[in-house]
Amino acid sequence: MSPTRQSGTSNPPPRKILVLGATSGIAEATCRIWATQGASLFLVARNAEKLAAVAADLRTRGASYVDTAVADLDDTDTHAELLAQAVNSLTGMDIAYLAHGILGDQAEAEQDFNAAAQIIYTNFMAPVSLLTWLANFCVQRHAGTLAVISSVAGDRGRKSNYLYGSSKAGLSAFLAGLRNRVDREGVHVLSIKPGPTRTAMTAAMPNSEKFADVDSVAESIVSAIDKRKDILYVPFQWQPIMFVIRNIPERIFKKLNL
């Protein structure tokens, strides 16, 4: 799809933002905020039709530049070429926002290793590949933000979603180590840990109507990036909730129906 630029100048210049997994509910809501700020956006997702619709919407909301690429982010062999294309299209990069991931089917994954491996690969291995390239790009320039959606589910394994949770635990640990490595190089790494959020991905889950509002979650993410926070629990109450859950003794925790 050909990019669109809008005439006019701004001070400071629009931020250049790469969005990986751009058709996810949280990513789309976040991009709507950035579009109203006049950001330049490069969007990557696997569903061409939905990606085109998201891009068109962001243009109407005020994005100064929108370009897209249709790609399966599980295909790690294509990452270097894809990311170089994105950076060239944006003529640089201020923020890389990674929202690629799947919930998977816990019950199926308990019985079928291939289903389990797919969850781990999509939520951990593919992001590690993307972030390795992106981190090295940012370190060379001593600038940039890597904002990555993990999950509160990664803070402690629970029987209801331990495959998804373990993949996010690995991602959170990777981000912590990466932050420790690149912070001294001027690169900001934000670990985003949402609780259950109302999106298309969670619509079929029980009590999804009680989940967090996706637009409020997006506003918190944009604010955390702007404030250069290290870790964001969103909504905020998940930070004390997970503190308690992490500190329940194992002899008690293993008997809980979580």
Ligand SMILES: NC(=O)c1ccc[n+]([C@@H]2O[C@H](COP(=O)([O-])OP(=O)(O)OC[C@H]3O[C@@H](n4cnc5c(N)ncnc54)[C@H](OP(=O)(O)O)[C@@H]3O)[C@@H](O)[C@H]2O)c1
Given for the second form:
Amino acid sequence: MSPTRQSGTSNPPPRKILVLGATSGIAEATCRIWATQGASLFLVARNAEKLAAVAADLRTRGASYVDTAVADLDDTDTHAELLAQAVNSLTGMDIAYLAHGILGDQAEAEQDFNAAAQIIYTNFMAPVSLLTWLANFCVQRHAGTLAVISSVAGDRGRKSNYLYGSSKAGLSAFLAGLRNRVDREGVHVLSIKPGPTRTAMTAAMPNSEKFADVDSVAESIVSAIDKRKDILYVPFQWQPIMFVIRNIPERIFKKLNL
Ligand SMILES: NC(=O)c1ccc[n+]([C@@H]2O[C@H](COP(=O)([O-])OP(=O)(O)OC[C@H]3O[C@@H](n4cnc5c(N)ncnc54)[C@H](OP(=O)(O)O)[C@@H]3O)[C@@H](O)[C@H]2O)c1
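Alternative state: the form predicted together with the named molecule, after the form predicted alone:
Expanding to the full complex; the earlier chain stays at the top.
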């Protein structure tokens, strides 16, 4: 798809942002904010029709540049080419935002290793592949932000979703180590840990209407990137909640229905 340029407001200065999993509910809401700031966006998603709709919407909201690529991010062999295409199109990159992920089916994954492996691959292996390339790109330039959506579910394994949770735990640990490596090179790594948020991923869950609003989650993400935070729990109350959950003794935790 050919890029289009439009004028937009610039507060803060327009930035060059790569979004992986751009049709995700949380990513779309975040991009709407960046579009009104006049950002340049390179959007990657696997569903061409949804991606075109998101790109068109962001152009009308004031993005100064929008380009897109259709890709299944499980296809790690294509990552280097895809990412090079993105930074060429943007003529640089200030922020890479990784938002793709799957919840998977916990019950199926308990019985079928292939279902378990799919969750681990999409949520952990694919981001590790993307971040390896992106971190080295940023380290060479001593600049850039890598903002990655993990989850509160990664803070402690629970019987109701430990395949998803362990994929996010691996991602959170990878991000902590990556931050420890690249912070001294001037590269910012933000681990984003949302609690339950109203998106397509959670639409079928009981009480999902009480989950966090995606636009306020997106506002917190934009602000945490601007403030160069290390870890964002969003909404904020998930930080003390997860502190308590992480510290419940295992002999008690194993008896709970969580
Ligand atoms: N919603 C929550 O309560 C919550 C809480 C904590 C963390 N998170 C995390 O937040 C991130 C965004 O999720 P969301 O809530 O916005 O859910 P969502 O709307 O379902 O978004 C998930 C996105 O990931 C994309 N995706 C999945 N596998 C992909 C692949 N192999 N290649 C390319 N794209 C792929 C999906 O594409 P398709 O549309 O084509 O399927 C979809 O756009 C995820 O990492 C999720 O784990 C969500």
